[in-house]
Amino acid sequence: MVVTRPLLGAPLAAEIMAAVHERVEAGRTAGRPTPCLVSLYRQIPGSPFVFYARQQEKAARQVGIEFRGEIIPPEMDRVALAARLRELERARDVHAVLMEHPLPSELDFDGAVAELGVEKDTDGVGRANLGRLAIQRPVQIPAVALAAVKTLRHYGYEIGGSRVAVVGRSPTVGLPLAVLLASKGEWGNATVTLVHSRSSNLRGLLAEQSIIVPCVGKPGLLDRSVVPEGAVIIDIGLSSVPDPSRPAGHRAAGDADMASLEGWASALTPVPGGVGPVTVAQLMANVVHGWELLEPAKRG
């Protein structure tokens, strides 16, 4: 029987946060203003957006980043949203902008984020940043993608030369992660298989993969019927499933069926408590990276 190793996110997140705090303090000592993150989100009952914003605010305060949360009002249309992003791009006291998604198609998330420069697009999901990632000249890399690969590295798993399957092809998670893993450099050099909803024979596609990264948002998608024995699972999927035993009546769940894969997968990130904390910490690192790039130009 395989002993499944739990890959907890908290230790790595703490390391990243400590390093970010040091960079903020060093920058302020050198005369830079306080870095500022603006997070835009919709306030919808039952949605995770407010929870995400609170996580970001808590993390930002821990490392010395100013946090400003902005609610996207129901009456805002795509023209107004794009205009607000242009205002934030021009704002000299704002160094990072994050917009929670998905958004309704009529708000045009992609078009709005395109108003940001590569430095302020702190989650790296705008056209310019994704394009630079594709040609292996990234400025901001999506935080969740970096969180996944840093988790692997933190726990001693070699990415270069490994066979890695990314399950899911969303333009802000699965696709950039697949590109990052396949690229040259410290975060890549893997042989990547990109699996998606139109792929047939999931079990066959995953059969020879040593690392599997699901990011679909479909609870229980991966179990031992499709996952090869001994695989490492980095679970990015996140869903809310009913659970009468919880006070809220629901709980977070990943794409991997943890009960099925216990004693089968060699390692597994739990949901919650796996990639999530690392993603929040990496987002703070991205904020500071953009701040460091912007401030020398502002002083000129």
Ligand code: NAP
The other form holds:
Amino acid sequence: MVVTRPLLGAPLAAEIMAAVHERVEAGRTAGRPTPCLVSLYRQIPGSPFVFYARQQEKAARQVGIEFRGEIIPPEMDRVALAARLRELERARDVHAVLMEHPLPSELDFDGAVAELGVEKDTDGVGRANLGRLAIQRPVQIPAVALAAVKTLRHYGYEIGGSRVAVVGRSPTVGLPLAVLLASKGEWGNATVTLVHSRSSNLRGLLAEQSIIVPCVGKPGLLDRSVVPEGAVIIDIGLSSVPDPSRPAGHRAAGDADMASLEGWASALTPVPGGVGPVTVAQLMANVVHGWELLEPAKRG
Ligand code: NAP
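Can you now output the form predicted together with the ligand? The one shown was the form predicted alone.
Whole complex next, starting from this chain.
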């Protein structure tokens, strides 16, 4: 029987956070102003946006980044939202802007984020950043995609030359990850299979893969009936499932069925505690990257 290695996110997240903190300190010493992240989100009952904003605020505070949470009011339309992002793009004291998604289609996520320059589009989900990633001249790369590849690297898995399946092709998660993995850059050179809701024969598509990265949002989608024995699973999926044994009545779940894959997959990122904390840390690294580009050092 295979012994499944748990790929915990905390050690890598701590490493990234320590490096970010050092860069913030060095930048401040060199005369840069405090980096500032603005996170825009809707306040919908039952949605995880408020929780995400709290996590970001806590991480930002740890590394010396100013955090401003901004609620998108229910009456705000696409014109007003785009205007707000234009304002934030012009604001000299703001270095990073994050817009939580999904947004209702009438708010036009893509059109709103397009108001941001590549440096301030801190999660790299605007069309300019995605286009730059596609031509292999990235500025900001989606934090979750970097979290997935950094987790592999941290635990010693070779990406170059490996066969990797990305399950899910959204423009903010699966697609940029697949592009990154297939690119010639330092996080790439994999042979990538991109699986989506119209793909048929999931088991057949995954059969030859050594690494599988689900990013779908369907708990239990991957179990040992479709995953080849010995595969490494980097589980990006994050859903809330009912669990009467928990005080909250629910718990977080990934796309991988952990119980089924234990003793079958060679390694697995748990949910919670896997890719999530690394993504938050990487988001802070993206903030600092944009800040360094926007604020040339004055001394040093
Ligand atoms: P999304 O926009 O809903 O995209 C889901 C993708 O999954 C789509 O491309 C869809 O295919 C595909 N899909 C749906 N059913 C499928 C099936 N049966 N087989 C194969 N593919 C299927 O979601 P998202 O924004 O990309 O997020 C995906 C997941 O990642 C969510 O659970 C989200 O919470 C999580 N997430 C986690 C983090 C983190 O830090 N851990 C960060 C961001 C997102 P079509 O394109 O054909 O519709």
